[in-house]
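Just one chain follows, in the form predicted alone, and it is written as structure tokens.
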Amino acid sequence: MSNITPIVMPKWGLSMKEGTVTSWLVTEGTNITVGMPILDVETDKIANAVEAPDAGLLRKIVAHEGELLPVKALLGVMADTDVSDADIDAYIASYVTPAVDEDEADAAPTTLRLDVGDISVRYARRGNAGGTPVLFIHGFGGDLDNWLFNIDAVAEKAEVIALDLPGHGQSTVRLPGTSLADMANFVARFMDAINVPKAHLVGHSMGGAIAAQLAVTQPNRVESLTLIGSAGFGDEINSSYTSGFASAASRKELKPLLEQLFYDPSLVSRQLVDDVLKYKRSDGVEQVLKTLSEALFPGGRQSEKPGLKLGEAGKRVLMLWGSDDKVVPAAHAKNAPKGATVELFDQAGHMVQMEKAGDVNRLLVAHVTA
């Protein structure tokens, strides 16, 4: 049964343990390619593809459209043609998903906690120490769990560092300023805090224009920038999301607000409407947002563009965009820095690096360990 390759549930994020198939996208006898999507699955979290990580024959599909299974559960199986269906039946007979490594569960928390001045911050902390660190920094109202496909992926060939910015999360709801130069000497504390002196930045939309501002102020803390859909480029930004996200009090306003981020608005699952809401709904959250957003986007323009400052600093950048991005305009990477790797993906919106996120994890993969 060697040549027999095993498609199981995949694991997205710190705190995933189960997923729904909703749909399969491929049928038995397809010839599958690495990165393919193949079948539709929805977590607690959020909805996605589950793109192949191996290739090969799929001979059978076991999992059923409907079904509830734990991370690795057998959800199908790949062979070539030379093995019998006898033998797929034994191997499918024999299959026992993994149990969690428990040992691994309480070496690893899902998050972590420390203080940074009078501010709290929730962080993770994934991956084997050693070489620089890649740290990610969410967007405009979003936090770690932005990356929940990425983190992991990412850890497998470098320490991941992700946190929650003040205001944002489960960090404590207090800003240290509205500038992005203010929020930028924020992550440079933070980094100190965690006793990183220099990262890989990743940002996405306002913490791409953290990240570049960053690497513009303080070049010493960043080895190489990865912006996505980032924020810092150019004057245009969608202000009807983001004075909407910072105001929006229900379900029925959120909803709408959160599948402008997408291509697919399908992926806006119900429960990720709920943890957004409950955040939106913790003490002082709304007025930090406003406050934000009427600082960075007054009158829906951009105040603060660091990304044009870029050719400065001298670093390796890696830019990506969703080519149908509703919230800041891909056209804004033309105003890449020269030398800068630049990567549009079509049917992607503001969230690429959930959309096309296996694309993405092999781009970020091959900049932070270049």
Partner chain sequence: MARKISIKQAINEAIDQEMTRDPSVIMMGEDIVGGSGSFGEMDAWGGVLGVTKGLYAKHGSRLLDTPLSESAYVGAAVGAAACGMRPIAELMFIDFMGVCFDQIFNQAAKFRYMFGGKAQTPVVIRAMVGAGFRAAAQHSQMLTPLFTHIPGLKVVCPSSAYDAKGLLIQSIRDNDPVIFCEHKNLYAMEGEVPETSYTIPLGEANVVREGKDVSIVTYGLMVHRSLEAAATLAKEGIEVEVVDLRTLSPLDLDTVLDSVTKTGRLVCVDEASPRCNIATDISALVSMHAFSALKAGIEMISPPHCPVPFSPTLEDLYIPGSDRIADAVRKTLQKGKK
The other form holds:
Amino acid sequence: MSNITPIVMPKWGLSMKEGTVTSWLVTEGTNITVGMPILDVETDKIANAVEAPDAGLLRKIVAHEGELLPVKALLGVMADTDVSDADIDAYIASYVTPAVDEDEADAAPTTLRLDVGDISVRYARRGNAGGTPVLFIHGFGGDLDNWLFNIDAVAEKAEVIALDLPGHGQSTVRLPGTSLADMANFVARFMDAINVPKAHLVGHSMGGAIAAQLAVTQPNRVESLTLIGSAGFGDEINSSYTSGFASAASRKELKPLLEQLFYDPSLVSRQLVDDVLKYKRSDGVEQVLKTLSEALFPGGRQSEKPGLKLGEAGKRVLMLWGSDDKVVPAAHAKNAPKGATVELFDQAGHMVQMEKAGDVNRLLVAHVTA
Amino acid sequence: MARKISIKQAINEAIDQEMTRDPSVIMMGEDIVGGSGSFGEMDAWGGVLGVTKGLYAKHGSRLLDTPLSESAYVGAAVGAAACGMRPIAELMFIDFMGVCFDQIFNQAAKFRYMFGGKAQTPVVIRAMVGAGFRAAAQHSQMLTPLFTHIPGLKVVCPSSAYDAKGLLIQSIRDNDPVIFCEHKNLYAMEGEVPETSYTIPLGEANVVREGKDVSIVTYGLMVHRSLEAAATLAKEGIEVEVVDLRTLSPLDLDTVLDSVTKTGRLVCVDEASPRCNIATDISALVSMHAFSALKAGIEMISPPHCPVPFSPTLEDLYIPGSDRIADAVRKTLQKGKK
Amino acid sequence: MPSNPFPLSKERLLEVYRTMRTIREFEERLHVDFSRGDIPGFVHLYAGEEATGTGILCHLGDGDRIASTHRGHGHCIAKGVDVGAMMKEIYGKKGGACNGKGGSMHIADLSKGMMGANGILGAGAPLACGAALAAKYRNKGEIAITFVGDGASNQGTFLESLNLAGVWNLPVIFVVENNGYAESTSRDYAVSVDSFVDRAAGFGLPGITVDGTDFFAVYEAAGEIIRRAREGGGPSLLECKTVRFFGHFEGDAQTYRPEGEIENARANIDCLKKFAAQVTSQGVISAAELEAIDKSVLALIEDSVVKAKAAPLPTEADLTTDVYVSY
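The form predicted alone done, now the form predicted together with its partner chain:
Next comes the full complex, this chain leading.
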């Protein structure tokens, strides 16, 4: 039965335990290729398409639409035509979903905490130490869960660190300053605190501008850059998003804003909106976001464009953009530094790392392991 | 950082954080400290069920034990609120409202209107509600409809630890009088609660379970009974949406109407006595505003029209259970348009 | 120039007289206008009791709070609430003290420390305890005063408040305005003790009874207990024996009162006449000076009525505003 390849429920992010199969995108008999979207799964955090991690002929669909299943549950079976139906049925009958090891989860907390000056930072650290780690920096109003589909995938190849920036996620609601330099210096201090002299920086949106800023001012801290839907490369930014996000007080106001982040607005689940609302309703968050938004994106213009100085830094740069990015226009990719690899994704919005997770992860791994 | 704590702890933490943040927040009630004037331990009780335990050590004289004298101290809380303080008055059991109702519905609720908008009364009156404690007819009522009826009052009734903390902090910061109803049988229920202070706006219902077949609209302990029913029904292939109103005044009718428009079927569940309660109110409002969306008659689940009995056998019959709720859901699916 | 034997300067005496005269003329004018049908609802008039409210409240500043009763016009005026705004309120007009939403029984001005007349008898006592509690936390020596009639002194709220004030040692004064009648029922019938001081004693509070129609007696007694409260000495009760010139409410035929009682009161225990006689006989103030005040007060009242009648009525847009600060 070694020729049988299972398709299992993926684990997205740090806290996923189960998911619901919403619909199959392929039928039995389809020749599946790596990266092909094969079914839609919804978790309490987000809905997304499962991209095939392996290639093969889909012989049998096991999980039916509407079923709620644990991580690693068998969803379908791939095998060549020479494997008999009886062997496949036997495989399915004997398949045991590996139990989620609670002890293991307890032994390795999903996130860590560290004081950097007067700011307590929440961060995640995954993968084996050794080599230059990959440091993920989320965008305005985001947190490390924005890397839900990326952290574990990249951690298979390199050590991964992701932080909640000051005033974001579950880090202290206080800013070290409102300029990109203030934020970049904070990231450098965070790297000092976790003994990381140098990292591959992966920045999304405002996080991209912070990464670029750090590469320009402290190039010795940066091995390479991966900038996703990045700020800092042009004038325009969608101010209805940035200022609207800062002030939105209810689900009704917030949901249409979050939908602007995605090419497919149906990816915005009730839980996603609730999680963002929970963050926004913490004391001081609204003020922090307004302050930051007014400093960095006054009147729909970006006040700082460190991306334009990246040419002098001489770093390897990978730039990824959704062609339907409604927050930072994909046209800014034309200002990429000379020698940068630029990839545009069709049918993707601002959250490319979620909507095109498989492709992004492959490019990212190749870039940081090159 | 979020961690798991009980509703009781969440309420204690909300009061603690607001007293730390704002020196005008004071608290008074019978035995909220416990031991005042005795020669034994201060903070002996921390409230009859220990909800305020430990606060005296941090905030001292801003927590006041009162004589058994609800009219006087609830009125004093209202008066202090009109004079710039943000008092929290704890009325041990909402049933005791009978002896101090004037101070709430004729005084606190009406100052702003009677005085032409020139006064505000930011008082919070916390009280335990609900049956299931074998406490009989005068310590078990769900009197939420009485307060919801009064213009000028806001009425809050959380069902989870997260909501309890955020709604209580909002209630304390709110500039109107708030009746904050705590279900005594939910105090031990645990949930993820951030350590930091946060608020949940009053007048925002929460969809605690999504579903496409039938909407259940409820609040308080009945949220959990309804979720149990929904879990049972899911095994039968029935997808129930459960809307937790969280605040009864202001009422988030939009969320209710959105849900009923989606499902076309409604079951209202209320632990209050059946006449003129929240279930009848929601039913009437939905009939008026979304009649055309309804595929079947509305079902209402409430206790019978009798006082809360003492005998455990009778009390268990009195409180609506998940079986009754599930039956009502099945009934709405059997009748009406397909 | 004769020396002044009174505890107040000549200027303050003139102010006191003006306050009492303003209350009197305000109520006399309402009596007339109400009987003409100009005023909606019902009104309870304070005429006859001016020395009580004035003798107490002239000790207070804006930071001191009072909780009044259904018979609250006198307390409002003595606490500094604008007479024009009061008249507009009683006429149910926009621009009234409560924009026409409260009426006679609910006139309030928090900026003057006037926490409202109150339609519920005895309800003001717990509120005043709360105001006193707030004052205690503020620690600026402010106090609170609540008024009740002899009738409302029987309410549980009042008696509970005496206890609470004693337990918490609150800077609050309980004033019993004993005008002999709880609506139509005699004080002798409805109150089980002979003296309200005994009631105070029952709660461990000091109490004192004064002639409420003698401004100087009230002034002196109130000054003493107010000073004590400001200094942390705690609550007291002050009973002022006074007289009601009108019925419980306007339109009350008052057949329960013996013949000649009101005429006798107006002739012999009118607090304004007493005050005028005291200050003129000592030569501190001349009759002409008092007459000048009478004249200007009449003009003020006339002006307030003219403006109240001319003021706009509230509109439908006002019906549902001011229920909540936010909703």
